[in-house]
Amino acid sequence: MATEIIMPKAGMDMQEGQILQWLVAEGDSVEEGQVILEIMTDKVSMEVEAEVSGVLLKKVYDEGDTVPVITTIGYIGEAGEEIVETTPVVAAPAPQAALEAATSAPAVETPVITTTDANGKVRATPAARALAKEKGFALENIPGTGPLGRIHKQDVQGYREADALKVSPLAKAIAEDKGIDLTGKTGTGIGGKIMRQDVLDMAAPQTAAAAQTAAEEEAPNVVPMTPMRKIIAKRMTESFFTAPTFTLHTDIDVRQIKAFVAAIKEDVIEATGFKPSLNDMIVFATSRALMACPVINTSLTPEGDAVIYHQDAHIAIAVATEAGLLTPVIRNVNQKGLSAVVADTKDLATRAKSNKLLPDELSGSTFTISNLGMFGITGFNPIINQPNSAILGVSTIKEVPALEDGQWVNKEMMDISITIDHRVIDGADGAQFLKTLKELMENPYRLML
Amino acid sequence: MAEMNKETLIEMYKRMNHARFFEEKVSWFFARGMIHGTTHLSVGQEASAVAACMALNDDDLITSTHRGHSQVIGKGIDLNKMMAELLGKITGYCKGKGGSMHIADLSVGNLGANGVVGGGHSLACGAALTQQYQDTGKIVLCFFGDGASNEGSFHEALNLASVWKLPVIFYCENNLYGMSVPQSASMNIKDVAVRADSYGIPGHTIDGNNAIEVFNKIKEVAAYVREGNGPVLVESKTYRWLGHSKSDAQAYRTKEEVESWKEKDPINYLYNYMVTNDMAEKEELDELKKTCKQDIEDAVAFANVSDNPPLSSVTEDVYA
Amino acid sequence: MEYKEMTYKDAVNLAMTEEMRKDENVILFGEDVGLYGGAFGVSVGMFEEFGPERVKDTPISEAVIAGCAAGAAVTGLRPIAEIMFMDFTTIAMDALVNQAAKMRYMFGGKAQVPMVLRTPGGSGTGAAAQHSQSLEAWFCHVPGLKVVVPGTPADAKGLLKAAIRDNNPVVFVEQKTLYKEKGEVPMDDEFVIPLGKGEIKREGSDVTVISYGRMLPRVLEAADDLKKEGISVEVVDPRTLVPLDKEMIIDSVKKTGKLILVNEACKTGGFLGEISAMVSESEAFDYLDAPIVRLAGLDVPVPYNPELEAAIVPSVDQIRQAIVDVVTNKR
């Protein structure tokens, strides 16, 4: 019997993937472990290997197609074998009989984590129910850690509403009526809330496709967004429309720090094999400034009623790639020495450009730095990379003549800006942070303290 | 201590009539659905109960039974409060919480009627222990029936009272039936009193429908008991004219048997005794009977105008 | 306050002795309580001090022992009646359930029955099925009775004194296997523990364990072990089952969110179920963060063989494991 090739789920957030390239043709022989196609997940491209040896019998989807995860995209089998269409493997509740078999089998101790029971009732303790009610959480969205997935109070306490399925009551009713599983779906409402129209669109994909075709005829230059572009669009929109922000600018005299970089260059190369850059110094100094100004290194809770103060600085650096903007995260920068920061930054940036980042390397930041200095940008207002509370914008260096000790000299000034989420951070806090960073950069010996 | 004189006999006659009219009224109420639950009537047993109580001192104690109306009236009671209790009123002896089977008046030494057959035996021992321990000079008369003498508690109580020499008269009103079962089918002896031998105590059998005999015998044994000689068992043979309770069709006995006992009406016996012995004029006794009947009517009137207990009282008096 | 280390049994004796010295209406009777000093030696020395009028041997007649106590109580004494084994209270049931418990109510509040029925319960002595039961739930089901089960010598003293002074019939359940356990006991003859007031034997925050009587020392041992492992167990001893210190229990469950109940009596129809239901009905419900767990005796008659006998009641290990499981959300 033929074996399905599926669109793998390659990350927590991944809902769909795009087939970039089939590396084998129908009828070709493949070996188990052989790379047979490349896909694009949320933000990275991945290779998919054959799980069995045989012949690629059929490609169900072609290059450029975007399909939900776990969808069958092809078959491997014996030459000439007829493909029996199997029910697509989807994440559905285990059928009752199977569940009973699993739970009654004496030797099998595998916990069945379902949270809801066979009748759709949520297993939760009274305390968990009370807390969820107080916080306005829907219990069915909260993962339970107790026996059979029972939700305890701590599960509710640790739950972030952002992880929940957001759906309007009407959309939910329509989805139930039409038998549409909304699990994992997002919509066009605020914060990705699934609205009525979203469900109707899901219910009638052909209608949507027809509309798209019509649009293409009128405007031939319309290009479908890549999955990555869609995510960028969604996140930027969310950030822009949910956070009341404003941006502060200051100029930093970088002469000292450039001299510093030059002085330690050989040592760093010897330690890491990489040349230190001014950008590395900015990342390094930022981590120290964040520790000095904890309110900047924060996230707002999903409920918006509490602020999470992060103990460590996980700094995302915005990297422009051909496919779009990537933000790989350097972890625990505050705990790292300069060499480690240099090495990590280079490694991540290199792999970002060659699309070799792992999904987990793209999430979990507490602060972000965007550097457009290489494009000669003299100043800009970046958009926050949520759930961060702030983002640093780094611009190009300008030579500015100035009087110093009675002599005319060229100061090398660089604009840096910080966009801050005013829900969490006040102007004075942001200003204090910039002041701290400026002092560190202009007096690099202080970085040793 | 009451003496066998006119005054005592008049009072005895009065209480026996009160008991008779009281129970006739209760029967009348019951037939009209005005009495909640059931009630056990002692019509025909008035001499056995009243004369026994009259032979005691006022401050002596009794334990009563489910068939206790004549017993508690004999000990001396407020008829108004008793009628009110049967009608479940707040003015009743037990504030409407006890009813017919639980009339108690500790102020006159009535430790309460008992719904459990044989339930009073051991309580009487305890009450007698108190009198003995505190040296009060009081004694306890424990009412029970022939049926109760087959209960285990009868044995335990008579044995304990005997070895502890408790001042208690175990007074068995043998009305020949334990509900429907005749005495002959529940014990292989004719006289319950012979059981006294097992405990090494005196036993006597008397005619319970003869108020004079009852009075004299109880007076005699009360003195014996009061002197610290230990308990005595007295069996008073009598007969209940009515069924065991109001739900009894009395298939177990003949009308002739009932009629033959009605011939031995204890109230008529006392009436004739007093008239024959020139202790009272007929007119006096007839007038007294009328008064007694009126007393019961007055008690009914009192009970009727009394309030039901408030619902809030339902949780009161569970604990002291 | 002056304390003295003494056994549970001696604490019971001390309570009776002090009250009898204080109030001459207090008397003791039962089977072999006199010169013999009681089947378990609880009343040793009392016959000598108070004489046969006040410390009385009875025939082997449990029904009349209980009934006589009720009759004496309603007429002015404060009798203490001993039933040699709790199993034999079944013979005394009419006197307790139909007479003593009911008199006050059915006589419209005009009577009071200040008696104490002392009786030792529990297994662990090899006495098998008819001398080892824990029947306290039977009495808890009868309005009008109070039910006390002390778990320490000090509690035995303070509670028995309160029971003797109480104007209601009190079933005072002693614990055979605790009789020889020692503890510090206040020597003040006014040391009285009010009935209906529990005690938090250990303060804790992770789970509430309610226990009484023979199982209490086991629970305390488990709690002390687990404290070293960082599990904070609150041990609540209600001490009297009727009246029950509901407030203390509810407050504790609200604090910890988790509840384990431990006793020796058979699980089915036992008093633990009553506490569990009471908590579920209370405001503590919304604080519950785990199923309420009962550790109780197996639903079997008490067997003779020592290993079998030990196996039917919760062990320290089982209690410890249950606490760990509940605290870590594994049950």
Partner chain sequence: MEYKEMTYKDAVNLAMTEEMRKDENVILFGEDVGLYGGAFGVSVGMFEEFGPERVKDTPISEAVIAGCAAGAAVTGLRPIAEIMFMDFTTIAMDALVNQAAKMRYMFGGKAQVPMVLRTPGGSGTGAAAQHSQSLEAWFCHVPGLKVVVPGTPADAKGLLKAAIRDNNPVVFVEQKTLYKEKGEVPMDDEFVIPLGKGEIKREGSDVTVISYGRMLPRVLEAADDLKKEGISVEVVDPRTLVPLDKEMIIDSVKKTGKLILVNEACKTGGFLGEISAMVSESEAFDYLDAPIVRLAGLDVPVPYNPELEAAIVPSVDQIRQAIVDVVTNKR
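Only a predicted model underlies this, so the values are computations on that prediction, with no experimental measurement involved. C-alpha atoms forming the largest set that superposes within 1.5 Å between two forms make up the rigid core. Residue numbers count along the first chain shown, from 1. First, how it differs from the form predicted on its own.
Once you line up the core between the two forms, the Cα of residue 53 ends up 2 Å or more from where it was. Here residue 175 counts as shifted, since its C-alpha moves by at least 2 Å between the two forms after the core is aligned. Annotation for residue 410: C-alpha shift under 2 angstroms between the two forms, rigid core superposed.
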Contents of the next structure:
Amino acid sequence: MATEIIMPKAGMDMQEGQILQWLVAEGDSVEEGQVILEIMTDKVSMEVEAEVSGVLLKKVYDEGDTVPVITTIGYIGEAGEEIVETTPVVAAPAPQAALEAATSAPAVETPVITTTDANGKVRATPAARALAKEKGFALENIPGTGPLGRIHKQDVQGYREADALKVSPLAKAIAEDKGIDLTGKTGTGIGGKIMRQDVLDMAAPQTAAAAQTAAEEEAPNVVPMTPMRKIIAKRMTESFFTAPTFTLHTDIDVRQIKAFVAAIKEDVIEATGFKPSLNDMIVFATSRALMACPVINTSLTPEGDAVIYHQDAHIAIAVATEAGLLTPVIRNVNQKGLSAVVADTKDLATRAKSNKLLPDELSGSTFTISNLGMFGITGFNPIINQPNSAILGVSTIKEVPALEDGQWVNKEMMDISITIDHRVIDGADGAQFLKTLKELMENPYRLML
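Form predicted together with the partner chain already given; the form predicted on its own follows:
No partners, no molecules, just the chain.
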């Protein structure tokens, strides 16, 4: 009987995936563990491997199609085998309450458990086993995204990416045909993987422009939303029209915190290899302020009749990428020292921009920070990242003349704002949080107490 190829569900929040490219044609032979197509989830691109050996009998969906998760997108079987079921099998959507509960429940730190077969052997594709053996990884430590926890090659790559050149088979073939050297090149796929379109862009960057007619140049460029853009649009709309919000602003004198960062810079570099920044201090101070003002570190239950008080601060940091906004989560910030926070912040931000994040690193936040200071923004009202009850907005630093001990000085002032869900948090609570954060930032030695 033919085996179904299923659109995988990579992460709790993934509801659909887009087929980027099929790497084999109908009628082609495939081996178990062979990469047969590439898809784009709502956050990252990933490869899908064949679960069995055989012949690709049918593609139910074509390149560019967006398909719900756990949906049949093709069939593998014996040559000439009749396909019993050709209608796409789509999993029934989960009740809305269940979906909301899944996204609203507080993150729980649990050990990684990989499903094994009846003989106690870790489920993994041959390609995943080979790569894990090559890199010296223990399969039981690697989370699998396939059915029954089966480990695929991209799971091993996501566990720790290899340094070798990453290129899809189709992109490699096109590059060889056109005589393009891919050495030192990076692409738009996960971990900088070079995809088909990347090679086509390298081969003829001006071909498309030269071929356009005058009418086409004048016509509007309509670009379909990517799965990531769709999910951002959906969540921001839901947040804006679901939660009654208001925003509070205050100014922080950052002279002391900047001096503090300068004083500890060399020690932090020695401990982590990274230079501490003002944004690292904001993340660190925010975690302490959240512990002092616990009502800010909350979520509303799906039913809307109770409030979840989170015991730890899992802070999401908004990172702008070419594909869209990502919010990787730094876990248990309140339990970590400054050096650990610096290392985690730099690691997540770097991997977010290079599309190397895993789905679990983008969920489970209890509070979010959005920093637009590097763009010269003097103040803004951010939209809450549900199911959080609040979000902090950080703006640029401005020099402001002021009298200090009878002398005119230039203070370095930074606007910060907090947008809060009024169903959960009152104005006085939000004001107290900003007051606490301001005191910590203007007296940074208190952060060490």
